[in-house]
Amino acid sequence: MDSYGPTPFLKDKVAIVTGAAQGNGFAIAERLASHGCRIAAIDINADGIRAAAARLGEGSRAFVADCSSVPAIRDVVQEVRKAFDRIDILVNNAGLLRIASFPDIGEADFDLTVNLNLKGAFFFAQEVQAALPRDGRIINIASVAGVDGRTLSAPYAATKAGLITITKTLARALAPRGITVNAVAPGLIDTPFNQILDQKIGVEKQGLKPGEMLARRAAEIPLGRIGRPEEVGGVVAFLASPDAAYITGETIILAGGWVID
């Protein structure tokens, strides 16, 4: 929470957000809840979003559902309008990275990126866009891999720059309803994924003691360390408050200086 509190700007809207059982999704959830939004929680992990709404207290909600299958979109969607009776803000955060070299990526696991991370987030948007009111917010969870190619993973580059530009397309088709779309792109975050990353890379291949290899990155960027996922809620409670309705079609970057575009 900021050091003013939390306030109710977004009082009865009810915001979807995808992929929040746990780490940046949770945050965001956790961040548009203390503003006064009704949180659509959904994940393909039952017992984490189950686990996640209830600590998100009243108002909000737990839906199981494949983000990465059109067909579940679909039947999740309508499950949030008949739950809700509204939409009013879409944060598209499901995703994934497979951990693999350019050399040895296998096509399933490119599917799967894609899947997830692109398409899931094209149709959520496609299907949430017709409940949207006048002052509705598509906002979509990209990376910096997304602005630079500085990933582990090509295929996840090559999603997170296909959301941004997917970004630029809905808010030039939307702003005519007065639908803002933005994206932001976070760096190195404090998530379990990086955790897990410092351990399966920098213990297990590269020797190096725990933490090791996250503080080395975060020795890289010039604020001098590595984002925490309230960082990544404030900005997106930021792009879906009204201070925020002359923006759309940009791309925040939240990376401490690491990358500057």
Ligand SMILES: NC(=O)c1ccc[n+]([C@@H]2O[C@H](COP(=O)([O-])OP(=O)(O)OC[C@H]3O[C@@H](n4cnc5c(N)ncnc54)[C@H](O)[C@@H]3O)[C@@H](O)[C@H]2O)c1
Contents of the next structure:
Amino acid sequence: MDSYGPTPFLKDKVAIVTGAAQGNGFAIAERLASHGCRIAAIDINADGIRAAAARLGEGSRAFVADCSSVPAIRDVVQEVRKAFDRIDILVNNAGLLRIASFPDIGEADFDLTVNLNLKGAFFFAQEVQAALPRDGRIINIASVAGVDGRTLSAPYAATKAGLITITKTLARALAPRGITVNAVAPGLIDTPFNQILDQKIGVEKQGLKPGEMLARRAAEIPLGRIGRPEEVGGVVAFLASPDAAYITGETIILAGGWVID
Ligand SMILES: NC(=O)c1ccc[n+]([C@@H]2O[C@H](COP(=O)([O-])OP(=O)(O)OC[C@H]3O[C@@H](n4cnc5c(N)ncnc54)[C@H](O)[C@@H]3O)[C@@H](O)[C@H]2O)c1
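Having seen the form predicted alone, the form predicted together with the named molecule:
Let's see the whole complex now, leading with the same chain.
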């Protein structure tokens, strides 16, 4: 019998998932919860995260925090530690991409991208690590942009490449304590983020029909479609599972063959 799939292999464990109000973060939280995990669901969007936690069901709770602010990260980790008796898994998912081409990217957008995608993930890991048990897990949501620079935004790609490097360094640092640290690098995933991109670039800038820009991009992907947030959730659940106990410092690319490293 598989030790993952619809079995409660995460029963009673507690996972922090950042950026869990929608998209990949919600799908990750939902999948971990389906395996018995209690979720500390964190997001800057207060209404969104409360609704998400309600959907995740009993045992899960919403926390509102700006994951790009180190003091806010410290405060929310304290809140989570008070609300739950343990923390087993951290999923650093909150991330953003400012849509602007190279000549138009301003300093504020650069800083915002670095502060959330890179600095926030690092300090979340630092704040949570002391609470993690021997089979604890840190899972960072990177991007194929961090593997081959595949995006309009150089700051976004740089933060995701940095997150992959942080993953390798922390894997070595935490291995003596039995804690694994891995990354997932999605390609094009059907989240609200990409729906906005389709509207702002495809429809408003390129005059395409709704959905057409995404369909054109999907045609470039060897498997012929964009990915689903549930598929990101599935890979994260595998990395959180006992079957992944001997994997650390790795980045799993989830991109339908769009990027093969
Ligand atoms: N969608 C894709 O194609 C894709 C591809 C590769 C990687 N990713 C990565 O997956 C992650 C999630 O992406 P998504 O597509 O679901 O994005 P999304 O924009 O749909 O959702 C992001 C969530 O993060 C929250 N958030 C934003 N700023 C925050 C902050 N400062 N503090 C706390 N929460 C904040 C938002 O409120 C939202 O709920 C990101 O790290 C992104 O880089 C996405």
